[in-house]
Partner chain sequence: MSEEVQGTTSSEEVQEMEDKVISPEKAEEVKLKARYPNLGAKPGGGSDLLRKRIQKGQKYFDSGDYNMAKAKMKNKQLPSAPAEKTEITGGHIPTPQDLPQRKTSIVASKLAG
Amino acid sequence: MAGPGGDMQWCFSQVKGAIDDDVAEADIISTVEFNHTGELLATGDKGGRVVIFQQEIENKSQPQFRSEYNVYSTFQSHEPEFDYLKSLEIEEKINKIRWLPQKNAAQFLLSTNDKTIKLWKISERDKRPEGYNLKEEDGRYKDPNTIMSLRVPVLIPMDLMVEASPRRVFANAHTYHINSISVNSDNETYLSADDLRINLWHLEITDRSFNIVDIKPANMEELTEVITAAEFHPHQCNTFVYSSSKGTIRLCDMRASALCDKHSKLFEEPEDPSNRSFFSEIISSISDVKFSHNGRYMMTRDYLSVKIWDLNMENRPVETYQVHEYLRSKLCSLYENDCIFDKFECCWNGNDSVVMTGSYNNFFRMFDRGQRRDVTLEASRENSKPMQVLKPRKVCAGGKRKKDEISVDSLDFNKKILHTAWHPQDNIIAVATTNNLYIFQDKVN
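Structure of the chain above on its own, please, the form predicted alone.
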């Protein structure tokens, strides 16, 4: 990617997770999220676990080696459950993690599976009380008759302990599977979206939420689209967007009415008739929507492309980037192996100048908006020596294959990068391949 001083080069920094080829289903990473400072990086997996990595303090003597991320806390966020009324198993898989802005020494995050959202507090303890009057050090109570004097308990230092405790459980509000949660800029409310409804919650209140979008038809046979993602605007607490399986994005203003079924703006690009095919509807479904940090743009990801929309222009995106156009001729086999339904996420860099999203064969793509350049990079164990520069990859769609190119027929569709995250301030990225988390950084000269 082009940086201010020419081309930015990306280096391998770390990889987390087991090397084994046979991957346990529970270890597959299902979401990746940096906190607001980038000091903490959280991952959720299909086993319902949340693992938090913390950035170590930078080494002043070796500035070319950025600080590494090491495990800070691991906890079981969700357990498998069974809905006896509907005879349905509820998976423990973590669908989304969202950090709350830090207000005190503790950190808070929301994590959700298909049905239940939980607010977790992550706090540190490095002191313990000692010198109780009524208790022995091992916790047994003393005989009150033996106590002859009063002691003032004191706090003594101990090894650092990181504790994760569930502070709130927001349950029983979604009939369908939750696909998104988004914390509002007022830091008091958040939304949760499932296939047909979006609910607004207060972070302090667990027993009720307000339904703000409901697209469920009276007769389910008339159902033509579902909600695929939703997000609050980063600065305007009254504005949110949600995307649909039909490729449209609706922007809603909560000041207009309590139920936001009537959108304020509808973003939709007319389909190019020359590209019309049996798969058009499937590949136009939007899998992710993200506002830029400055709140002026939003990015959407469909199966083959990333689009950048200006919030002031609804009729077409201002930028369109092809992620893997060479797969257009392969849609039939991707439909047969169900890959066409994969939900790729996308993310912005800290200053909104570069966007990133994943692809197959453990490739991920970056698009530099200013320079109009793009690059394909690969997350693999082969190039995982410390500070090794990543070589750009090229895919040959047909015709004569050049030396460094990879044939589209030899791509591995089981290796896919669905979840990526970009540090909010630095050029550090986290990329989840099946059960491994790769961390890359730009080369510091």
The other form holds:
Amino acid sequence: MAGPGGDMQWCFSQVKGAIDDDVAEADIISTVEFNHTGELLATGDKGGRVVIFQQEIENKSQPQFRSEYNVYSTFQSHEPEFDYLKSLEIEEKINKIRWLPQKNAAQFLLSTNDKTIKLWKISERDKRPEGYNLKEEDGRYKDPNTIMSLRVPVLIPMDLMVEASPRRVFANAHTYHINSISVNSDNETYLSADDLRINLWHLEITDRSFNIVDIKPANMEELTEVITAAEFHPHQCNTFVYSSSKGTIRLCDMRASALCDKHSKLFEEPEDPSNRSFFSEIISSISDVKFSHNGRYMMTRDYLSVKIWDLNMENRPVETYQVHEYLRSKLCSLYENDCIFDKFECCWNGNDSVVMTGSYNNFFRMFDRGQRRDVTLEASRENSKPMQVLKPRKVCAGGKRKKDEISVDSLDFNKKILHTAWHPQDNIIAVATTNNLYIFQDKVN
Amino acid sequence: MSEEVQGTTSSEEVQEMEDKVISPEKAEEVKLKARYPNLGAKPGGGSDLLRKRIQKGQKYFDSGDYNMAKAKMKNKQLPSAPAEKTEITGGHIPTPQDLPQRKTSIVASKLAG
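I have the form predicted alone already, so could you send the form predicted in complex with its partner chain?
Now the full complex is given, and it begins with the chain already shown.
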């Protein structure tokens, strides 16, 4: 059965992580991100660790190539801290990782927890110097009196070593919890957003940042909305967007003023007031916003749907896709177990024709914009035989349940796919369950 | 139980009929209000939910309380009066060789395994 995108057939490729069901909190995956070429795939977890996988391709010349992602580097990015002034713990959980475009042999990424952003340099070392004049091979210093001649040390090959070192630490700029970071297309600046403020940084400067959005009310009792996500436009270095807990997106132009409290565009879908309920605002809260690669559209994810917006049309989205509409009649229990506050992310494929987002029961959904087709797939150990084709799944909302369908009440709400990523060029996707990373590949790549 | 629309009906009557089929969202709201009658009147819980969101994280009394809680989580044995260490305290100034090796508390990610 052909899936979205014509003949796309998703197959299992790899799964990373422990098999046992007893999940340590530190192992919960909190972010997944491909770099700009797709050669590297980074994950961050609740324990503050970053693991980077590198793609190795077999038979690159042939159209049906197989690729594998293997561990390239792993390091502890953030550690738990204690805020002495507020007597609050600062979690080491990595909220977001964003790669910088590659400028030289080394790779750079930004990783952030709730309060501090760090720039990491990942570099390869495959040669080491040998033949020092003043040191023995084991590092001990020679007695200078024994040195009779001089030689030039030579670089000899060694086993590849990948080193990660923190190059910049951007700290103390956020009173509230950082939810987003976004690298500007100018490759010099980036933004970081917390619940109420957005700051602009220069990658070289750590002791200063500019506040560009501040929605903190003078009286906190009047607080009605918070910033949920922010992103720079992929090509226009003066443009960025931020989404709110009320379901609105504001587009700001940094050329207009230093403080972008006044938006240039406000994207909001009008709501039918007769349909308003206690849950309306909660489920309209946008958990993720992503520009399309071509920069003409942006996608937002709220609790039940994915919306595509044309940047030239503010009054409504051009496309709306229901992710799991059957949950609308379960909102009461989802509020009680806090699942209604789950923050799902979404992503575009390389040519902006398909979008993907996660759901519960380790399901994830893909929507083909051109072909108007959607599919539900599952990331599970049962479907993890090499190159096993994923079978589409179906949830039965009510009434008679057909064979192979799953009823809404049987869904496991603890198995949530919040983070997914799509390779920038190829049909390779990375899907994170609670503590495992699944990599799926299109059969005909 | 459905009602047929016959002839011309005023908009009010149509609205009444539609209300009989309550949207699933409103039905869920009724359920919630029944369970928690004291829930905030403002939609979305007003700023209570937002304020809870802004101040996430467990509050500790002080850094000592925080460190105790961390230690308990790691199931470390809290030394009450370590007998083997009495000669270190008070007897002489400890040197690095006297101090126990600091175990690395950072465990590698299972994704890298």
